[in-house]
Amino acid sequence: MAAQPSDTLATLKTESETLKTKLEEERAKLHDVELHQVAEKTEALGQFVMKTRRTLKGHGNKVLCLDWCKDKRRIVSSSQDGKVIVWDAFTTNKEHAVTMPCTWVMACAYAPSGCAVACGGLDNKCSVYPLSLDKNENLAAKKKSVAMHTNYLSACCFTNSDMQILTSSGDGTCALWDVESGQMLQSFHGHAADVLCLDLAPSETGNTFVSGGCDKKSCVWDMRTGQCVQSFETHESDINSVRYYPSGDAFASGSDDATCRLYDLRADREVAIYSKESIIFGASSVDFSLSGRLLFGGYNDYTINVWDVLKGTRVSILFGHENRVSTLRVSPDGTAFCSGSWDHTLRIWA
């Protein structure tokens, strides 16, 4: 007599749990020293003053996502009211504006060439808009729908060319798309719940990316095979943001459990936790300084915490936003960073 499907499922679940525990035990055996212990002899960071240098006003609702252009000057941002705005961060001028057919535009990205932006949200799609110098041109008419998911689009980013785009979605998958044809080139299955964030490995030959989601798990994926090559499950709540270390050998994640964590890909484990008793609100967004020594974290208590990556200590706390900080990105040349918030504004800090 065949076993009941529910029985086999239960046994398989317990088996996978025991295997996970064994894996964690094996990982723990290799765990010989903490990162902050190794970094004890490193010189402490001096005092530095960072303050708001520009405030970008123009969104009529919560700012949800932003991305820098490779020219180190322009920024694209998207908001809950369906607006996508391209800014000149030096002059604070708005250069382009698009109204999306949906609200909650949760993802936006600048193309590497600077000639297009991609965005999407509750419409389950990722749309690419080419940007032109002609101020009177109707951008919406040139819109191209590239990606289709079965649930909301949570993040998108171009690979190293304008021709391919990576997306993550509330349907629990990530996918790689061809921009011209709108064809799916590869799909990535492995998350057990909504995927909330992704980041592409920094190297030119980067064939990997990392994603994080509501299953408290972050996965490193091989774009060529579609396989998950490494996964880490140490957060206690949803992972809102993942970002590669500049060298590509590690990545950081920020979570609703009020911590940021650093994972070393070569050691295949978590090497640092950035948290304080006094921080009780979730981290919505993380990014590294250009050197990788600082980790900036945007939090739901309206603050931005700056962490010393090596020592694990907080070196600064930045106030200014009047609602939760939803997105944060360091500029490509590392001279400044921009944060977006539910207070409808973006701020440039340096």
Given for the second form:
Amino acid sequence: MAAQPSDTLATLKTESETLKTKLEEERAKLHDVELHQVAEKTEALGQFVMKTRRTLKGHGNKVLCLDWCKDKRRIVSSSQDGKVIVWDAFTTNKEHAVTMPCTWVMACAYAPSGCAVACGGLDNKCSVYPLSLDKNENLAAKKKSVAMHTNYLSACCFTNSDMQILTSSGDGTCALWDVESGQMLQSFHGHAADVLCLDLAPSETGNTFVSGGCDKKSCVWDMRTGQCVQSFETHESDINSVRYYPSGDAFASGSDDATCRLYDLRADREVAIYSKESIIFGASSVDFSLSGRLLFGGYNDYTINVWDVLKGTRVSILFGHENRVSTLRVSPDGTAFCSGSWDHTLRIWA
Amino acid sequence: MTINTLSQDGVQRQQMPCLTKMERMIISMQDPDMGIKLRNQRLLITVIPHAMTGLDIVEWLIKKCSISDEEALHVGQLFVKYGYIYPLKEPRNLILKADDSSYRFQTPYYWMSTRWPASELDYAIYLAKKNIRKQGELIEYEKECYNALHKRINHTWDFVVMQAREQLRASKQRRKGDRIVLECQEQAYWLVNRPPVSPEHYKLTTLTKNTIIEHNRISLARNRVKSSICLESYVKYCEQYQPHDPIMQGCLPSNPWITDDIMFWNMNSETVALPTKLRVERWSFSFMELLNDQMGRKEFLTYLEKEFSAENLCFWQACEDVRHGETAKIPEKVDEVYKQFLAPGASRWVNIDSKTMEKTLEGLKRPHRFVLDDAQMHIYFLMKKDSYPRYLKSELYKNLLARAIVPQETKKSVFPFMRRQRHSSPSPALATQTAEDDGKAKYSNSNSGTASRL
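With the form predicted on its own done, generate the form predicted together with its partner chain in the same format.
The complete assembly is shown below, putting the previous chain first.
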């Protein structure tokens, strides 16, 4: 039976809507308690004092991204002027500097071995630079182009080894690449707009990752098959950052709608919203403390808000940056976290 | 946040959702009953109606949002920065002062959400008006903009000057008070919005409705867990890890970032002779914690050797290496694994159930990255369910736990203003030098590309 094109689109639209409503009903059926209720018996957190312990100065323009090295003290950061700098954050010394051929280097990542860094941005590529300690060596000479997208690179991260990189892009896709050959191993399609962020799951089987995009959706992907296995659409605006809860059973997201939200993967639903009336500007980046009790959020109004993940309350607000906080990561051993800002600096807080 | 301005169906995206939130708050600030009390303010010799003080704004915010002075000043500052409130005395200084300085609400006509981006033409007319009204009244950057605009839109310059003269004539006919208010509003608007470069538009591909429907159907069929069970697990996890969270509970001997003393890192390094108690305790939280710590992995291997099942861990590590290694080396690596662990009569044969073994051997004919996944999973869960719990009860583990160190808290320095020397550490990048000489260095048996030994 041949159907009219307009009928098909209309019927598809209604079918899509009905399924969506049914899905929300199913999700709600098993929601028998709220997180803050379960957390009532947990002790409240006392006064919170965190200060800037180091300020890393050296970027000539907005800092856009940062990543920690597994040695717990080194950091790589990238900025709008195309510079990628590797710091020993403890001494605040700069150890390496690379000038990228493009501006707006929005993504950078440290390799697990500590021997290389990956970065990319408006050049639509992700390149890997091996770090050499030879002062005379030009790092840019040994650069390896790995990923190629059709729009800007928004985030990148190494998987469990130096040999594979996961990327997300403004072209609406994510992809997994083999570093040595530059070959695409898997691509992930499903977002309806730019993908802005991603994070690898710390699970035992290490096969999934989550991404967030401008379509207000966050998606969980199977790295082997390229399928989207779960998706959540409760934010009201672009999702700028996603980060797994340390156990891997949940993840948090920060969005332009000025809220951070927690999603549980087994319950398959949003389980907490972290928001306050006085917080008007979007959250650009989020990360958990080691135990998962605290959620740190960097915001576009220059502040960092610290949330009690279980009770849902805001524990502290940190002032210091003189422009947007664009990136934030907790150190690998949880002793501190680093924030990067459009004010050209990075700050270590502990 | 992105540079794309159109959504998938070609509709203009809502930009800056923070503006809607700000406007909602501005509206409640102007509520006749619950809002800020407005009065007449004296500005030189003129009386400006409907004005308020900086202190009024801060106090209202403190009450409405239950926040501190510092935060209220910070939030109020944003309203001034984005042009919803403007100062009367020093208009060029877009700062909120929590004293009796006067401020006014900007008229919705000039709100960022209604008039964004600011048009070049309007700006040209504004600058022309200023120029005509009083020669030399334009300040430096305005002069530059004026000249640049004059060049860029030269073809409509007659229109610009005509409009400017017309608007000046109309304003002369207004009452002085109204005229000053309108001038303030306009000036405030332009101080906030100098016209930006127009963004490029990107067309996005649309996602078919069918894929979304398919995805939703699969989601409906998913098995879900009750919230109470899921949420309870977070409480337990946070509780269990709290003593290990340096930001929550501090760390012994001290947090290196606070005291500049790196003892904490030295005591927890991979090559330390005796580990700390917290570290050894953590291995008992989950099998993954044990394996993720190089020292834990070594200890576990020692235990397995005693039990004659060390091949399980070695097999698992070799599989990890295949999964995360170079694509080009996969066939040779898989072959090695087969020879060492799976072939009948292999030196380190692993005990996999026949079904999995059959499936794996079949897959080996066309080796790919995930061909060993099933076998690896089987061995992983075997270790997790059997060897791991027994290791935790073993003498080897209990002994180590008893001997493990509890560091002394670093005594506060007698001279608190003396800063400790911050020593640098050897860079992990040194490994590239040695690795280049010995190509196997990166992929030794106990590493899967994690931080190499120096």
